[in-house]
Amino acid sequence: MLKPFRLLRPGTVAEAGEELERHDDAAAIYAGGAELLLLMRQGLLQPEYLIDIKHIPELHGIRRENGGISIGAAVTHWDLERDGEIRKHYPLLAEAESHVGNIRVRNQGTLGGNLCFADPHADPATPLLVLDAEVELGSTRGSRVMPLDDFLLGMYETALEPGEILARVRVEPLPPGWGVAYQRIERFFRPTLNAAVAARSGGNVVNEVRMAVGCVGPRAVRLPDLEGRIRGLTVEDAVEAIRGARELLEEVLMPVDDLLGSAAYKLDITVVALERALRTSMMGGMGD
């Protein structure tokens, strides 16, 4: 049962920031509420104020911007999964969004809420890291932009400062000729592991590659060191390099035991998922 709270409905990002500054730890941001309301029902969070940002216009919409797209933080997973622009030019993101929770969660939950909650077992962050996504943060002090990789600090921890909210997510398209792939292992609608890969082939050679893995440790992680090891190799040599990178993966991903799998199991399936995703992306994957 929910404890009583006051609902505040600011009309702009700056007004939402004002309410956050005014009420500090007594307030929580409410958009889709997919994670927040569950924690409130369980008594794990008991905010005195919910700041409802669903009606702030600047937090909605998927629009073209400087050759890429800008996604409002209040856009739902269902909207992203079905949007024609996303499906055509950002199929890696659309595919990941189609796996979020279940249909109820995708209809209710928002991209911004998912990223800000920073649950280590989530889908969107992993493909967004491969797509070099940036986040725009807003407050009474104005806005600032940072790479998503810098925004995600750890388990349930982000770089949001007091009074800030996530306003938009910016994504640049991959250059022509890249293939992409998304691999996911799940239990009870929750991912034990997800892996996203984008690659550009030159015959049987990995000319360019980007890789990210999520759900294994405290946060989704881009893998630049592994990318550097396999760039310029044939596919088979790249697969062998991935298999030989277990120590690197363990150091970077920091796998943990939890209800969805042991750390050792997660490392094993990380190698398998990266191999499969690399092979798929090298064959064109979901690319244009």
Contents of the next structure:
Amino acid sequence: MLKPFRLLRPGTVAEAGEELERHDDAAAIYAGGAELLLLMRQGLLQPEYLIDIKHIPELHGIRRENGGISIGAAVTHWDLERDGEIRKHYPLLAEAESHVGNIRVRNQGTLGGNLCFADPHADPATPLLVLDAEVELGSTRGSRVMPLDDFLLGMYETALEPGEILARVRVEPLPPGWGVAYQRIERFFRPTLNAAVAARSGGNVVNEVRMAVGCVGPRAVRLPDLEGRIRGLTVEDAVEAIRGARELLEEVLMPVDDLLGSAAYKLDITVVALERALRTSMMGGMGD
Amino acid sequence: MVITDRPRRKAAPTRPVEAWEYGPRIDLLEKVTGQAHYLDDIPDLPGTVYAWPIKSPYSHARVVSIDSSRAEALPGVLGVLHRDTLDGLDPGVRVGEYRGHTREHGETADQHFVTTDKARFDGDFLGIVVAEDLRTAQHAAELVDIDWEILPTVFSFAEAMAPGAPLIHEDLGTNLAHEDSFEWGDVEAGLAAADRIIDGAYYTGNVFHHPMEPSGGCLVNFTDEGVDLWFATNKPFSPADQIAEIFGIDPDRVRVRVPPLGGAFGSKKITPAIMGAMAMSRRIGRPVRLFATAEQSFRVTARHAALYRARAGVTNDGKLTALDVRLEVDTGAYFTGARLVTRNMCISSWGAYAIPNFRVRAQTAYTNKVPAASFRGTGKSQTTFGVEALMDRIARELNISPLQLRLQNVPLRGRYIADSWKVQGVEYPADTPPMDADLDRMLLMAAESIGWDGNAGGEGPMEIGARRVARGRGIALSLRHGAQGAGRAYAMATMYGDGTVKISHAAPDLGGGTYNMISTVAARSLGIPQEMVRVGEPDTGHDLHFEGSSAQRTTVQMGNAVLKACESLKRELADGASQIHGGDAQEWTVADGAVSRGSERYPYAGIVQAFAAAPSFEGVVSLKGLGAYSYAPSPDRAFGGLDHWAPGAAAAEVEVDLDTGETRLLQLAVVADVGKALHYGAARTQAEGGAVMGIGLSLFEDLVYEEEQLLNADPFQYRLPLMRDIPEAFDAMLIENGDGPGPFGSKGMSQTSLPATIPAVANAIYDAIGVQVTSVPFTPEKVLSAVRQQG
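Mind giving me the form predicted together with its partner chain, seeing as the form predicted on its own was just shown?
Shown next: the complete complex, the earlier chain at its head.
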């Protein structure tokens, strides 16, 4: 049961930042509430103030911008999943978004909320890392931009400073000729593991590749070392390289035994998911 | 993206079906429009206050001290009840399902009204807070300071029975709760006569029933007149004695009323927290409301975990000569359903096969888990998985088709399973009826539905997209003894002056359509439209006893009681007609809504009205008939009374991902022998619902304990089957021979498909990958590990 709280409704990002500075730990940002209300119901979080940012115009809209796209932090998963521009030019993101929770969660939950909450068992961060996404953070001090990779620090931990709010997420499209694939393995509602791969094939050779894995460790991670090992190999050799990278993956991903499975099983299926995603992306596209 | 080449399918009814047997049940419109009043929808009584329980966060811990002063000081708090503030009540009174438990089992061995010495499971009841509003009650419960001494835990039968194991009930000196045995023939001789002895061990873990409506809430008003209790239960009469014992009042002064339930499956029983709410209502003189939450429901009750170990003797051509079973059962922290469940496991562990020599020996132990009790098909989901998985191991070892092996071992119609048997070493003549179903036909129907000739040998490995998969098919039988349960069922039919009939009874509708069944039986018996029949809500104040809606007995027992009540009402109408219109009661025929004699014909309502209109009968506005039903009482010879067999069959096709172990159902078919479906749609959805529950239990559901806690007691981490887990090719078929003991030839059938589904899935996985997964549920990790054993 929810404890009583006061709802604040700032009109701009700066005003929201002001409220956040004023109330500090006593306040929580509220947009979709998909994650927040769950914790409040369980009594794990008991903010005195909810800063409702749903109605701040700067946090809305999916806009074309300098050849890329800028997504407002308060845009819902359901809006992203259905957006024509996203589906056409960022199918990896659209696919991952379509797996978040269930239709009720996607209709309420926002991309910004998902990233700021930094639950390790989330869908969107993994493909966004492959797409080299950047985040724009706003506060009373103005705004700053950083790579998503620097924003995600660990389990439920981000680079947000006190008084700072995630305002927008920016993504550049992949150049022509790249294929992408998203693999998700689940036991409960959240993914046990997800893998996103983008690759540019030259015949049977992996000319370019980007890979990320989420949910296994404390945060979703890009795998630059593995990408380096694979680049320039044939698909079959690349698959062998992935299979041989268990130690590397264990070191980078830091899997643990939990309800979703043993650390060893998670590594097993990480290898499988990466292999499948690579094969699919090398064939040019999304798929099962 | 799901790719399947198995087309969407739903079997056509096996016979022409009338609109009234397929249309919406009488209860559904109210339910789907939100008008039905479930427990939480019942309005507060004037002055109602709110309760929040204090529960142990540890699975095993001594209570050193409890200090509730901070909680009591909180404004709005009306009182706290715990071991030190009991108002003279005896904390040791047992609560819950304890038939067969006696105090020789140990003073502490059953679940008490309030825990005084130590918590024995995560969720053990320590007390309750009552406040003017729910939030204050909840907050106050957090302010109760408890000083704990953490004790070591045991979470399995093996740990519990290991030398030097921590004792859960010290006064017993052991963690062994109960032993049982059942046998016929000579097992050792049967094994000696066999060509081969094939063994297996199959483990079924703990699960929660997980009805949609949480378990354990109530609204209670304790006054000088007695106790008024509203709660969602399948057994309204059974708590009265426990309530009377705790509070020292006459059981007649306890009135229990039951709203419609959002599912039960064995989980909706009286709890210590409900007793606590009652005690607080008594103390403060106001009605108390206790809301159940999903998280608390997981800590009310569970299904017993059990290990089924067996040796089967077989001839080379696949005839069973003997089956020797050992059961290791884990009942959780208290005795609760240990005797009933262990017995049910014993009498079902031979499966559905004609075995000349059979023996089962069971031991049941206490552990630090949520106390287990009845669960849909009590005891049978565990044993049916064991025996049916063993049958497939036999088939593979002998190189006989799984279907053929079963066909040549099922008891045919008319066959008795044994002439005599021993229960706990004492010999009795067997008291079960001959086989009254066609198990061979059911197997063939199930196999045919998934397009399978019954031969082993899956497809694959093959590549589908980027995945490497194998497919396999499996089949299984379940056999429940029908209409189990003690007590006589009573129902009353009341006819009013407007021609409507009300049926009074105490059979809660758990969601399966009990009220619709009652109204169908009454309407058909009286020959009136179903709209003319009203079905009352269970109310012990009417004194119409019924043991409860459980053990798939409701259609047979309550259905027959309603039928007899209507027959009695018809005799009453004939009596009335003879008094009003002359002649002998026997001369009057009562049928199709009218009482007639020769050319004279009076509608039922006319008879009632004639009484009401007579000046000397001022005030008589209704005529009544009482009906009762039970099978003949019998001594406890194993099955505790049995009037029919209730079999189920299931066939499944699965696709296993050979690299991740993920398993998906491609096809599922279940067959139930229902005698006669009183409402075709309701009977079929019972078969479907049981099968879907079986999918959840096969692939996903599992309660996980670690260190001091139950780890996944919430709907996010306890995975239930979703719509997408149900295969597109899903058939539920009914066999109707009109030969059951229930009204119009019906039988009990609601628990038949669940136990058959689990081993059908297990055997399909075995067929696909060639290695058995021997513990339920079949998680991807377990399946992958089995795939790797195969290499």
